[in-house]
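Just one chain follows, in the form predicted alone, and it is written as structure tokens.
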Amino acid sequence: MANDARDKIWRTVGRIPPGAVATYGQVAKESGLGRRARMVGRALRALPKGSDVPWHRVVNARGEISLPAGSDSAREQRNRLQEEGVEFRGGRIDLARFRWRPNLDELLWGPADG
């Protein structure tokens, strides 16, 4: 994966506010990468240890955590989301309620930081 695409993905994920989630496909689209949801997953796996990119705010299209059930990483993701006020019902997040929706200025002009 090209560093440019990876960096776009990381910047997009960095824009997801606390208490909201985005799907892998949504992050790909918002990053200008079309339907490359799997590329988003690969970019997030490539994050350096200690990164401040909020990887935990990205879930699959069903509103579920995609990490292996019961793994330390899956527990960490769920805990982080719950600490931010995201609710789970039957292992799923209500995307109609918690999905990130960029505001109109972001859609028209891009993120405020550049």
Second form
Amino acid sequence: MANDARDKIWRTVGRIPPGAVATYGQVAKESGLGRRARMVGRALRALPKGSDVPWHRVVNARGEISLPAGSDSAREQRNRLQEEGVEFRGGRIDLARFRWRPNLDELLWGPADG
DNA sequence: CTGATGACTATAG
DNA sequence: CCTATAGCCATCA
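Could you drop in the structure for the form predicted together with the DNA? We only have the form predicted alone so far.
Following is the full complex, with the preceding chain placed first.
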């Protein structure tokens, strides 16, 4: 169905470990969607209310929360990230330190064996 | 159908 | 740091 891309995105976001963040473009690429970064935002917006998907671990390419400043969702995202140990400096996250590296997961945990 | 919008990004100046 | 431009594409008016 037309929600294939959305499901892929949700699965990819679900793989982001606590304390790490990924960018929209990164999620798109990891999901095999190329440059459709906007689709990622669209998919996250469509998340059901009680979803387990860690949507808060997705930020824009500048390491900032891309939700409307001051919105409940933006505050929730920031709170959750800070609870996980992600640091904000001047409203930004240092992607060099907190960016999710799927490759590193494979190196440490193995490609798919779990 | 057209045109604007948006939880985006890369590049150029 | 900023703005402008171009690419991307589902969704809405």
